[in-house]
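Below, in structure tokens: the form predicted on its own, a single chain.
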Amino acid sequence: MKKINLLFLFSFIVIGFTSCEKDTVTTDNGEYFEGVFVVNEGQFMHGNASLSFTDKNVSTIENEIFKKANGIVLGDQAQSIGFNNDKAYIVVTGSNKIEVADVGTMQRNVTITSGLNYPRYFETISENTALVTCWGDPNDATDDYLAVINTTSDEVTGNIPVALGPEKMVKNNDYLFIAHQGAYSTNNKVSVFDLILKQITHSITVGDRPNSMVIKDNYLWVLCGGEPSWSATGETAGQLFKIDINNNFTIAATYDFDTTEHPKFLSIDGDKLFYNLNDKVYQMDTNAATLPATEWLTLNGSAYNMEANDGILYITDAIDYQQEGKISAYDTSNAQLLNTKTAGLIPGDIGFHLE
């Protein structure tokens, strides 16, 4: 007798366990939580911006998805994307808003219209805190902030006053960094945001029209297409700044292009740097003394935005900015064309959500 409870306990307890262990270990995020996601700008004033999402390799594409998920558009001119845990943040220009959605689902949360114009860009700065480049009316210099979001809540509940059009923001452990390209204007400042005093405590001057920033080792490398031809203040040529951080934003290098080549898109993967200057991308060491002689890649189109990510550089193409775009994914050790696919209207901003 007590042989058979005995082995109805162990059985017992085998069962439980095997039961309890697939609990612990079966999650479901969603079908979105994992990938890259693309921000389709859509015509202006057409309403008609959308959100496309891919895969590491852009072996498979799916378009529409905050429709799908939502039954709605997404809106007028989406410029950008961010993350806080499991929340997206979609930044819809031309709405004046932001859709908060579930990374995974897709399905909003929230939208956010009080306390913003012209929003840009959104960067995490702490567990529950965000910030927001805001142009303001794009004509004026004098009004353009930083809304403070508060990721619980998802609501403003502040605005830092800055220079002349911020858009693309990077940080590193104690310091974000602004771009101020100059909205409707131009400009020729990176301001420094404390992370730790919640200030903006430093200014610094590069060249014209700064339009992306990676950091490397605690340098700041700051790319800057300069004016083009049709400025009325003349044509600038293009600079990439390497500032160092830990020496009071010094510049430790500058790199200066012709006068008529205006570089864009700079990105990082590993120690080497990206830049596109008339459809055609540059691979840079981060340790170089000049720029580059000669192109990594000669694109078979146009590039409207560029992002490198793990060993795979993404650029999208807008075409003829009336159809569809498209999305493709190079192997950064090789520069070989990995896939292509169809995203949505004027693809930009490139998400990426990886684990």
The other form holds:
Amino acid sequence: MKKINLLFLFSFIVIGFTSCEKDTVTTDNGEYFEGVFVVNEGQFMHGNASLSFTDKNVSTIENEIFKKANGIVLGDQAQSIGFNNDKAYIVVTGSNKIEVADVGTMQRNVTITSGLNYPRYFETISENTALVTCWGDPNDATDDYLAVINTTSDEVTGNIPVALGPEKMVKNNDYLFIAHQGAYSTNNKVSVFDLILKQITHSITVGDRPNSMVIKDNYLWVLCGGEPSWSATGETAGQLFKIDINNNFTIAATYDFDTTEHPKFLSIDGDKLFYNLNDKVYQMDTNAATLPATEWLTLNGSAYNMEANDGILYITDAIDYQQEGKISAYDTSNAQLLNTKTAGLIPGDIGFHLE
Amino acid sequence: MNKFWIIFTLLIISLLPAFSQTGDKSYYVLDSVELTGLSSKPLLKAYHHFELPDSITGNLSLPRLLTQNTTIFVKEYGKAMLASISLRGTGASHTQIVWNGIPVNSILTGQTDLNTFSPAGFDRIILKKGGSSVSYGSGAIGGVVVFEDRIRFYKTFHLINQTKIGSFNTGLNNFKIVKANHKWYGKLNLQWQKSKNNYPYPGYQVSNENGAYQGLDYATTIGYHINNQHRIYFKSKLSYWNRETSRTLYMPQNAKLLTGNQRLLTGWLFQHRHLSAQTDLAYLYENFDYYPQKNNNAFSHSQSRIYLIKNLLTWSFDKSKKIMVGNEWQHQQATGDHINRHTRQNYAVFGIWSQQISHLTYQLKLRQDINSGQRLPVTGAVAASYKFNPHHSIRVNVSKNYRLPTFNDLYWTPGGNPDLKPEDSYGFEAGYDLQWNHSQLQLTAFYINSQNLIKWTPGNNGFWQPNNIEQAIYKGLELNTSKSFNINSKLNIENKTGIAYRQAVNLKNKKQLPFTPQLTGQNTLRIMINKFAVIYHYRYQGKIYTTTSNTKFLPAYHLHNVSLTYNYNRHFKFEIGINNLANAYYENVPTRPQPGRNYEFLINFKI
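Switching from the form predicted on its own: structure of the form predicted together with the partner chain?
Below is the whole assembly, all chains and molecules, this chain first.
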């Protein structure tokens, strides 16, 4: 529970009487403390990336919260959001920076630029350390790295070289896994970062272009899109891998798609996996022996991102990429659409800061 | 309120000539034309023509020349960067750039990067609005911009050298020499320019960090008068550009773009009594090399070639009737890192009948294209003008036009769609022209309906694909006026105004298409006192939506440029210019500001 002190409660009542503009429940941690953040990439080189804030069911949404709180534009091509100690880290790839803001108020503390080169995703690994996947020059296969961020001073304090194209990360108590989708090229690796040894200890070879991962119990699930039809090296099938974390990262099961099938957006809710294939959503039990034959949900539009969390499946739609996109919430138990709201331009990464 | 006053003021200024009857100097120089066939002065004035003043074209970029003198919108990605044209609200590939009768838009992109096409050295530049596919084929939907090198066999020699230095380490030199006699004509125009272009972004901490450029443009015209019936000619325009790609307000850049263009044309003209025949052979080559890291050797490449043969045959029955028939064959090929080698042939036959009956002149035009990869519609046009008296005339034209998919649209990897159809469009316009003692007023209303517009949209297979999915209607009003007052032999004042209002509506969502300003206005005031001339250019550009939902837009802006010229003697002329006098922040593409207040100094030497 959040503590609400009397003075605040009093001021809230006064404001409540004098102002009818906001109906969001505010706590002393700030109005953006508990909810779902949507990172809107913005149009390429139009400098209109933005941040939206919605509640768990997407029943209301507030757009441009970073701009409102700070009076400045977020930047170009905001890629992702991560959290550490009640601070939000918004990775803005095009502007080559990370904006660090107080989660509750979205007031900017500092901007990290030094030590970053094409930053992509942020993951906290300890109380005061986080890692950011960085591509370097996206056409250069040898300059990719993890930027080590001290989240107390909010500076890049180290640099861990990794294989080409590090993208998304997931972690459990012992390991952080880094999917190497391959930047502008292609790769088929998942790096294992040992959280105790603080170094990369393993490299797991998976299918082409690993694009999303989840962890369930002692298994790491990796969804690989495969090489697309236009790939210079030839089209390859999508694949889903189940990797045994406790057994030296051996592959426990492989699920093969057809050669022309390129799934994406793997996420998990309870023991149900969700992924997207050609704008159809599939649901799969973690104990299933084969891929599901029929879809769980057919989308009206096109998914730009998809993420399941605590009973809700969130799907963003960038529409034509030249207008404000949408975010929808579906009930994971019955595929019912709960709400749809208009977010910012090209809504992508979804960050959860929920109790 | 602000916008109201702008329109009001421009209207008042533009209506002045209608009430005024002084002045004797026309700003328009439309004299007889030779050797350029289709792009020659039309028999009738059924279209809105605008001739760009040639005395200032030697040292200006094409985007600057167009935006200073017309109401056209130019989408420029920062100064000297990629720039595309939008006429009457149509897209960048809907206006054809015509070089000596040859359409030269890229077959890869369908457009011409205006900053790589130097307007220097030409004898005439005409903006012809309205559909012209019959004369110029694919892409002439919004209109054409015609560049002409003219050949005249008479004894002459002149040489002009212009040297310009400006803010942000900018330098330009343009050298032009013309020598001719009754047998030969020769012209050479050589332009070189270079700039650090590192202007600060007005009101921001960042500057145009990666915006340096260097360009070379070389153009020749050679004509030989064999006898009174036969003449041959050769024309060329070569240009090479090395440009970094400007950073935006929020996104640093480290790339560069190298572009090369070679345009060669040779032809033969036969004239005997009622018959004239013209054959042109042309070769057009372009290449783009994009370096994502300017200091790294890795780059992506694309190039295209066009071979063209064009024949025109004109029979003039008498002064009032004329028929022109022609054909054109084009072999196009393109290749690059994102396009496998592809070729296509286009063959066209066309005919134009023109007649004058008393005060009425009319023209009938018909064209059929046969393309190796596309089924193309018959295109045609009907145009007419009626002259009530020397002061008042009206004009009307209707035309059917088309645009072929580009090689990028068809074959880009990934996404290219070989099943694309051509875009088709029809246009209608009507106008009223007033001419009163060299004062002019032109009022035009237009309507364009385009179907099967090619638009790239994201597919669910992870890449973007073009499809014939958009329909749009473009409609609007244009008003142009010019006026000159010759107060006495030492004082002359000229004023020209243009206002255009247009709607470009996407029929699917009924919204204005992005990057089409609804309102633009422009005014040029030139005061000549003795050896001095003051020129004041004003441009207003209305707000421009940048999203298809019309939720985001670039604000309207006012731009003021002034210059002072001093004619020292018949050899030397000096000019000092201040651009963006008010130091306004303005941009045509989001987060890509144009320079704030900046200065230019020009020395013009002439023999």
